[in-house]
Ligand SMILES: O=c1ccn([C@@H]2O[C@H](COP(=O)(O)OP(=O)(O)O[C@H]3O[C@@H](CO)[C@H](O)[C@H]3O)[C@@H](O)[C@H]2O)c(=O)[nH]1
Amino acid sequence: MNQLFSSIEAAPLKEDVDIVIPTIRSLDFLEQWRPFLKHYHLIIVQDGDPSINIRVPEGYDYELYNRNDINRILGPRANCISYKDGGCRCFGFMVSKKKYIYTIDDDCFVAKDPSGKEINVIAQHIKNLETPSTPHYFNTLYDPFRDGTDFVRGYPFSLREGVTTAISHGLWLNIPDYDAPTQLVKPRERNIRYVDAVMTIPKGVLYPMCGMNLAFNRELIGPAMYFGLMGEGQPISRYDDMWAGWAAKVVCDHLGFGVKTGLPYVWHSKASNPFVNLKKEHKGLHWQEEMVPFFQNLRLSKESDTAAKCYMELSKMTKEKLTEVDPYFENLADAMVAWIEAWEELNPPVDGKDVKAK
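Structure for this chain only, please, in the form predicted alone.
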C-alpha cells in the first residue's frame, strides 16, 4: 500500500488540507477527532449571533470567523453567504489557501469499520482525491485503484487512465441524511450498513451531495462549491449542499473531472427535528422537481474552461430558466455572481493563470 495511506495515525498532506467546520456551538466534538485532525489547520465559520463565544479545544491550530468578519472581509458582497444555515461553510472555502478542503458537521463523530477499527476519514478522502476517477465507463468492482482490485475484463484500455478526481463524497452511519417527510415516516430508522466500496459517479449523472462529510480539490472546483443563498431571509433552507452538489457535478463533467462517493464513513450522532426541517425544506421539495431537470439538461459553452467561468455562465442560466419557477432564483443568481467576484478578489489567479479544462 502507498505509504501515504498506510497508517491510521498518519496525517497525509497536512500542509495541503484545511478542515472547514460550520457551527453555532462550542466544538467539544473535536476531542474525539483529535487523533485524526490535530495536525491539520481548522477554519471555523460561526453561524448565527457573533456575540456568542465559541470554545475550541486546546491544541488545535485554527481560524474562527463570525458574521462580523464575513461582513468586514466581503463588504457589500457579504450577503452571498447564507445566515443561519450550514451553507455559511462556503466562506471557509473562499478564505482557505490550501489545495484540499475537508468539511464536516459538528454532530459527526469518528466511526468504526466492521472490525472495530476507527476510520481515518482524512486519509481515505485524500486517497480518493489523489487517485483517478472513471466517469466514462463503469467498473463493476467499483474503484479499480483500491488495493486488491483492478479493471475487469471488457474495460477499454483507452479509458483506464481515468480522470482527475475533484470531489470525494463520504457517507454516514447511524442517522441517515433524510428529508423531513422521510424522517417523519421512519423516525427510528438507522443506517447500520457499512458498505466497503468507493465508486465513481458516471458522467451525466447527478447525485444528492451531503455536506456533512465531504472533501474536494479546491484548486480544481472551489468556485463551483457555492452552497447557495439559504437560511434566514430566504424562502428555503437545507438545500445548500444539494445546490452545490448539482452545480459542481455539472461543472466537473464539463471540465473533465471526476466525483467519487462511498468510503469514508462518519458517525452522525443526532437527528434534527423533522417538523422544523419541513418548514425549511417545503419549497425545496417542490422546486427540486424543476432544479434537477434544469441541471440535467444544461450545457456549458467551450469558452467556460475554468470552474469560475462555468459558474458565471451557470448564474446566467439560473436567472433565465429558474426565475419562472420563483423570483427567489433571480436573487440566487445575483448571489452566485457576487460569490465569484468575491472569490476572485480573495483568490487572484497565480501569474494570470487559472485551472482550465484539459
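To complete the pair, please output the form predicted together with the ligand; the form predicted alone was given just before.
Excluded here are partners and other molecules; the one chain stands alone.
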C-alpha cells in the first residue's frame, strides 16, 4: 500500500470518521472541500490503471490504495472488489478502523442551503447517525430529534425512544441521481429543490441507496455495506450502491437499526456519460424487478444476530433464489462470502465480541 501520510497543517485529526473516495479521474474537487474535510483522514481507492499516479491536493492526511494494493492485501479474495466501477469504494470501508465512514464521489462539491450558507455534510451526517431513527411509526413532522420539532400528537410514547441509526443517506442538488434512460429523456433536468428534512425510512421498506453522499456506522452495519461485484468482467455495473442499499436495509430492519434519508445535500456535477451508463446499467434495469422482490420477501433467521452473520445468510439466499435470474448471482453470492471472510480477517471482533442486535 503506498500509504503516504501527508498533512502539512498538523491539525488534530477527527478520530471517529474516515472519508472514503473512489476515483478514476482526479481529486481536484478536494480543493473546494478543504474547510470541511482537512481535519479528516481520507481513504482513497484508486480504480483503473494502477500505474497512473493520482495527485492528492496538499494538506490532506490520507491513505491511497490502487488495484495492486487491493490484490496484495486481499490475495485471491481481491476478486470480490469491483474493477472499473465506483463499487471499489467498499475496499476503503474494509481497511478503515474508524466508527463512522463518509463516502463521496469525486464529482460532488459543497452545496449551499437556501440562505446561501455552505453545507457541512459531515456535521449533518454525524448528527443523523447520533440521533435515533423512528422506523416503527412515521412521524409526519419528519425528524423529531431535530431542534424546533418533536413527535406529533398520536405518536405512541412507547415508540418515542426510537432505534440506533446505522445509515445516513444524503441527497444532491443540480444533477440528480437518475438512471441512464431517465437522464437521456431529461438531459437538462436539474434538481433545484432543497427540502429541509431528514426522514427515517420505515421498517420493511427498501430504498434506492446512492453512494455519492453517504455515511454509516461501520461497527453496526459495515459488513453489510458490500458494493457488489460490478464493472469490468461482470454483466452489470452501476448497481453497486443499489445492491448495498437493499442488503443493508434488510439487515438494519432485522437487527433493529435505523436508516435516514434527506439532509445534507452535495452539489453534484455529474461527470459520467448517459450513453455509456446505459450500456453499464442496462441489465440492472431488468434485474431490479427481480432483486427488489427478493429483498422484500426474504426473512433472516434469529441466529443471524450480527451484520456479518446476516450477510452470510444473505449470500446463501442470493445463491438459492437469484441464480435462476442469471448465473451471475452465483458468482455474486460467492463474492459476498469472500467479502465477509476478508472483512473478518482485517477486522477481527474486538475481545471476541461483534456488535449484536439490540
